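Below sits a lone chain in structure tokens, taken as the form predicted on its own.
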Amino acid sequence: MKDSQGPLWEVFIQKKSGQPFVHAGNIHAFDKEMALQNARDTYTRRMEGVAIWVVMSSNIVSSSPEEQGSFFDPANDKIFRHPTFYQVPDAIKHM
């Protein structure tokens, strides 16, 4: 039986201007315009966002949890990047 829903797209919503985009879920669509419309209709019915990203699921590349040690190891030898090496002035709040 052939799937008639179209490719799977991942949906990311920006709740307020300047905030990061957050993964909201996924939808099926045959093209990018349809994907945006389906995402809008599904995930922002109550004005939950100000912008939407849609990405075909097949275009997403990810590291795997099994690679965690070897993939992230190079960061361990750069301890100077940790914020504990910097003094934060008292005038700066909420950091």
Contents of the next structure:
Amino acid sequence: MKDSQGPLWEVFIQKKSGQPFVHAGNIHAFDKEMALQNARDTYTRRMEGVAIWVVMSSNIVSSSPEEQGSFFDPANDKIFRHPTFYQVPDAIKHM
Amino acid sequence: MKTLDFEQLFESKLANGEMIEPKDWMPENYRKHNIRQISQHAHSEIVGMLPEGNWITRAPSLRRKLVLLAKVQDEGGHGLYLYTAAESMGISRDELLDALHTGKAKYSSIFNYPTLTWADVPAIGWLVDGAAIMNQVMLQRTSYGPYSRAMIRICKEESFHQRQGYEGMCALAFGTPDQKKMAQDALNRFWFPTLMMFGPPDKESPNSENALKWRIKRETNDELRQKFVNQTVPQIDYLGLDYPTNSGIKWNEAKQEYDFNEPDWVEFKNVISGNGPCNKERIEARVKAHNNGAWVRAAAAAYAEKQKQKSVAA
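Moving from the form predicted on its own, what structure would you give for the form predicted together with its partner chain?
Shown next: the complete complex, the earlier chain at its head.
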């Protein structure tokens, strides 16, 4: 959507080194540098993170909620992908 | 899927306590109600910067000044979280701001009252932010995902706002007689406007029914107002201040809560519809700030465009 505030960006924040980047929210900015600065000022005023990713919202591709059922269907009946599917003798430890 | 199926899916999500996300199908009225409520909330944060901002340059100490600056900056941040939550429902920031600037959109009536003395700053932190928190804690579990996530973030930050306010009230209430008088005066002036923040009584609240049905709100205006009074009266007692004139605050042993007088709902309607003490001044300040920033936005857009051309050429 055209907006005098610049395009919309998605903000992802890494809380601590080694942890995944988690979606925090959105900001408006005209370019990458401003996007990073605005994300910092908006979402990390209390040291909420050690690193930030920003990506223009128009570049996000998302699965559609209506197709949730069929989209994730292939994983629905494969309980053998989980460790608890398998019987291990009681005498066996560390497995 | 047919509309009927979509509607069933929407209703079943609400019934199961699931969140509605931006790409989910939703009834048009649900969208409208949320856009109205979230944007009013965003506007309130932004306009709320003005009465307190009034005292930044005159804060009584460097410590209080730093705290007030941080608080006002937080309010700006809260406005931004909320604007983008509203935008996720398909309305642009320009449209939202335009509605505020032209008086089409409302914001909390409380910010149309003036801040006459320094004591108003701690009183706002204590009472106004206290009332806001009551509402916002409930809204953390609102049914629209982006709104809920914004509220969770806001609640984490808001607690500092209320605590710094009460600390400031203590400093005045336990200070010189003149300081105590200032604290009392601020409490007297902000008591009823704060009670109005929860909105009209349930029997006259036009938007409440849908808000509860759709789990946008989970408690009624009157329930929240009572909760706020129960929580706040002991805090007045601790400060050693008198109950505000005509507040009618009295412990009700049978109900195990405080009785209190309703605010003047005619005044509330007047302030909401633009005739409060500071409505005109607040909107003028917003419009002026927005217009004064126009050249910055234009320059930033031109710069971004130029950089894009350069990278294409390279």
